[in-house]
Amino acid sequence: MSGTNQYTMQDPTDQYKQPDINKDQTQPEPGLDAKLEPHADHGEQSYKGLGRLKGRKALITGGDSGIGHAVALAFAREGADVALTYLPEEEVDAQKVVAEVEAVGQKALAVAGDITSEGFCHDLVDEVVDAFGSIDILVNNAGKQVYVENLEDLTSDQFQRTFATNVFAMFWITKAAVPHMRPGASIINTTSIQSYQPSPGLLDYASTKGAITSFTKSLAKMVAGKGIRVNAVAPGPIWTPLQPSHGQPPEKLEKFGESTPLGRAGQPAEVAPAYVFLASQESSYITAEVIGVTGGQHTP
């Protein structure tokens, strides 16, 4: 799978093969790339940078695995220094990303902690600014997704922790970061196809993604006068550790992504270019927008 050429014209339906997923594969939350079978493609062999983010400083929440990993790698290959957050139990994944960022000559900073703590979110921003001097790109990507089939089984604790991870942390980190962002800076939030086509069993997760979409559009208008753009990316079914760590029921894993018009799940490497575009000056007249990367399950 890795090594797929992202630059040669080809049929997107089989540019990446549908992952051969063992439906019995499970991981405890939050899930690790290191244990994912089959491994996801983050662009390790295929992504080639063009210097579009040269000299910029990026902070990516949940940058240790999945989409965050692919974005961190792409940003580094485009010339950005990268800070990432992760949970302590994700150390092995975080260190792999750090090594990949440093391998292309960029600075890497990995900060372990729980973004559901407002205090940690403020300390995180301070640590990144102390290390890098500014934050030019903020990617609010960390997310919690746990499938619960029946409403009566969805606990208040899970509902609150999903919102704390996906929405409150985004607010706390963004509020702390904006004073350190210069004109030309970019904020990119990770929403989801679930914001527009919510699935049964993902009530709390889909609700947070709807909130992120609205947050993005409102914040964009709030900070436009500061020269800061705010956009979002809405992925569809992307093969990441989020899925086998209770993000999907086991019976749905085997055919994960096959119902899309392109007929397969996406890879993190296919999502990262949207973040690069929104972070770069190439998207200078784009703010308050959402780019869907959904395999054809289009957003409105």
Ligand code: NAD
The other form holds:
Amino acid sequence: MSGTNQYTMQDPTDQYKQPDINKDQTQPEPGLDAKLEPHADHGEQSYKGLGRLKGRKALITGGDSGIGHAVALAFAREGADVALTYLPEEEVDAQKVVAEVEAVGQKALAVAGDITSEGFCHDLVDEVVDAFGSIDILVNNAGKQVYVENLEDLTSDQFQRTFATNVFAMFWITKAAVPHMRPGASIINTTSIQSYQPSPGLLDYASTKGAITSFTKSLAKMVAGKGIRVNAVAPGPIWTPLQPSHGQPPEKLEKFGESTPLGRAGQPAEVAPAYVFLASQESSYITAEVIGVTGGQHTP
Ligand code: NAD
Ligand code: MG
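Follow the form predicted on its own with the form predicted together with the ligand, if you could.
Whole complex next, starting from this chain.
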């Protein structure tokens, strides 16, 4: 894995090697970065900030691991204070990200809780506003993905929980946050290639990602007049703890990402720059859009 060199011109097919994935590794939901084998790259050694988010206050759900971890680190190195949410069992991952944010002199606020509770979502926004004074960047990133092969095995409970985590929480947190946003603020949702090319074993998950894509475009038009932009990032196969914690069956885990045109899984460090761009004023004329980070699987 390159890991240290994100800026020099190089061949993207081997900028990172396909991770050597033991297909039998499994973690209970939610998985931990700390237990992921091999470890993912969040830009720890490579991400260089240029002050593109200087003075901004960001809230990132699921900022403890995977894509959210890489985004938190990049935002902090670009000069933003970062609040992140995580589940109580992810304390070890959350504290690592807090340390990385504080290491560059930015404020970090880690809030543990379950975003499937509407009350928690409201309290979360209040806590961030109390600590930071505003929310300038909201990244709805927390997500639930549990692979179920057959329709008869997909329970109502799972279907509802996946929607509560991926869609309802996004609505609750966004609705609570918008009154605290000033013109120039940016909302970035995390959709997926699954919004466009849904896999059969991800019926509930893919459906939520379709909803997130539509929510993003509708909301963008709704709040454009307030000077708030709303966009989404659609990752393809990215090596994160979501995948070995029942996100994929073992036989798919082994070859995770290999069928993309670039021939490998992506790393969280390769996704974070899309969030930075959408959060920054560089994307001032971009709203209601989706940026794909898919290794070539592409959005329509
Ligand atoms: P991840 O497991 O590192 O992050 C997901 C986070 O969601 C967890 O850290 C957890 O804190 C949070 N979460 C889950 N359920 C929660 C709940 N009930 N309450 C509070 N927090 C909860 O995995 P990731 O792959 O970085 O996922 C981040 C986002 O990226 C998700 O929305 C996922 O759907 C999306 N995504 C991932 C991939 C991929 O290949 N990894 C591809 C496309 C989209
Ligand atoms: Mg996590």
